[in-house]
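One chain comes next, on its own, written out as structure tokens in the form predicted alone.
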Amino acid sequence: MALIETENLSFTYPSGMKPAVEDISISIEKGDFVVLTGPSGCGKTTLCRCFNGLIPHFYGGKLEGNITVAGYNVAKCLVYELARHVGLVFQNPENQLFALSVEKDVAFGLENCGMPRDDMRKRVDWALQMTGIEELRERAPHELSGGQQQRVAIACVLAMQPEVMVFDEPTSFLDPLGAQKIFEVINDLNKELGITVILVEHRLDLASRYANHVIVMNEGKIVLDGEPHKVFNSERARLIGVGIPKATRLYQILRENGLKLSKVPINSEEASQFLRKILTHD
């Protein structure tokens, strides 16, 4: 059974003339690690929300079709049941913290679910070391850069433990040094722990080398779901406008002007792997 399942879902915000995502249906199994990505206003974000019950229960709007997560129909499960199950990091890290040291971030939610001081202290100490912020323990949020914020918003979520880990372009404020350590966390917490990750990005030259799943949205609709380097090389996500692997798009010049390639690569080793073949017999 899927971990995560939707079926001909559809929301409409309040103010909305159409619908923000409509007839989704998509199933994710537990263990993924998904790229969900499309043009800006495509309806990512609003389908995030669906995931932890941000919709229906805090943003207003008609829900149509149905969604399970971890076995919880959302629309009948409150928010902070969904809290234990589904974890949401947001764009701007800074949106979700707010204590005065990094430590009090990180034990907010686990104060809110009555844990107890010592298996609270366990757990966040945990988190810290998980994420590489151990130092940063009593520094103030505020202090830190934009890398280090999002990794305290990461240690935030996953003190929680979730089964499931939406990213909400985690890395657009970040440059691209601070992309790629911010997703070989993520990549740990997938591998590592077996959290199911649910990543929103565009940057996808980096995000491509950790998915086994990728899904393109457009218009608040799903056109592309599938395996990455079948995604990626589809005609479809370059009209779109999907930025696809650079990598991927070098196979395609290469196949148009005759040379005969037989795995299609999504990132810079796959690329350099093919192009190290094709020298060699030459």
Contents of the next structure:
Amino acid sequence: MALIETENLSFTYPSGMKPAVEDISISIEKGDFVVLTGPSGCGKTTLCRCFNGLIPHFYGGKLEGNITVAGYNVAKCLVYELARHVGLVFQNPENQLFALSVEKDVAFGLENCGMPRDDMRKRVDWALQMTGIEELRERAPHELSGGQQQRVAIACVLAMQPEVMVFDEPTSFLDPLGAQKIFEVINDLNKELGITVILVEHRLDLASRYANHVIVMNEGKIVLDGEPHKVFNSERARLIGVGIPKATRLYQILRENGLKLSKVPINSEEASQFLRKILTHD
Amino acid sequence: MIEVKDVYFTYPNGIGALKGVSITIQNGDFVAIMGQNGAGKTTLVKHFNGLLKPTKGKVLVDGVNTRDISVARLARKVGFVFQNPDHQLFCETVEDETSFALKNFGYKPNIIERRVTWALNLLSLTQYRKTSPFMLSGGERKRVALASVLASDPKIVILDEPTIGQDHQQKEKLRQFITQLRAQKKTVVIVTHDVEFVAECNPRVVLMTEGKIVADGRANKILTNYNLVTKASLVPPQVTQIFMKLSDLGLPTNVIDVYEARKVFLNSLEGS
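With the form predicted alone done, generate the form predicted together with the partner chain in the same format.
Next comes the full complex, this chain leading.
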């Protein structure tokens, strides 16, 4: 059974006139790196809130259909129970950090679980090391740069050693190099620790290279779901206004000129390889 | 015209945010100020409408020193849209918000009505006219902030990080919108680190690091200079990255746009 599975899942907020997400049936395997994208207001964040039980337990509203995460039925499972399995990192780290030192912030979730002190120390050290912020241990989170704060937020969630980590546009406040570094941290967690990653993102030029699974939503529904090369090359992705990677776009407009590349590129490495082949073979 | 002459700025906590900045922005220019988080981009543009005054040096807007004129008077000429719309919006309805500045400037009700209708229509906000800005989504609030600035028809429009949190379609709308402003001969200054957005617009780029301007030129010159871009914590546009990897085949490396990339590639294919 997949790690996350939904079956005809719909959810309407208490004040909502119509469902924010509708008839969602997806399956995410253990170890997947999923990029979840789609126009603003399409229901991405709502879907993420279903993964860790904030929906329906915190937001109320009407949940229909089935969702299971790590073997738990979300509708019946307690939020703090699910929190051990699914971690959520917000768009703006300022909404998440509150302690007076980085170390205390990272330890907070573990303290709440009643973890013994020595184990907690080890776990905090490990999380700081994995995110490359050991030297910030004693610093106050609110004094750090945006990129550093986002690493702290990731460390806080990572310390719980969840099976699934959900990132809701974690880099939108960062400059491109800062964003790339965060994506690399996330990629390491996925590839080295086998953590299942769900990344909500608009900046596909930067993010898509890490994914093995892309889900595109529009108006509360899933419109595309599959392997990145296939999804990005779908005419539909472009038509609903997804910012497909420029490498893929270049391939598409070259095809209009009758030029065929061997495969659809989704990043600069692939695109340059394919273009090189055409240039050197002729 | 905005003239910045050897400006230094130090915040009250002692942090020097600008360290000797000089730049001239002509009427009708379209400038993107780029650089890493904390480079001093926002601090610099806050000098353009007098919100901040230089610690040393001077800023002239149409020849007038920003020290000698009130922010309120400058606001008629220089419109500023903040990065976070929540720092800007405060009225009960979108209509009140959009007409606020015009009322303060003392315009007649019929002119206010016309301008507000125009601005709301332009930004697809007409349906929200009587809605509270705080009921709207982040992207919509950002457009309300923009509408309230445009309604007063400033000569110079400053947009601080206009693409943050916006999806591809909204960015495309923003780009068309900037094109319209330019057709009206307005000066447009954006602060951004959205490399792909800038690559699509190809404006003049002013690159900042650590409180200084380190480069100034067309986007296709600046964004294709790998060392420069990396130093400013940016990455080259994806199209540029593709062409940089093919430079040994004699392809040019100063390409930033996909359509230009197609042309260059097809030409080179014919030539070989």
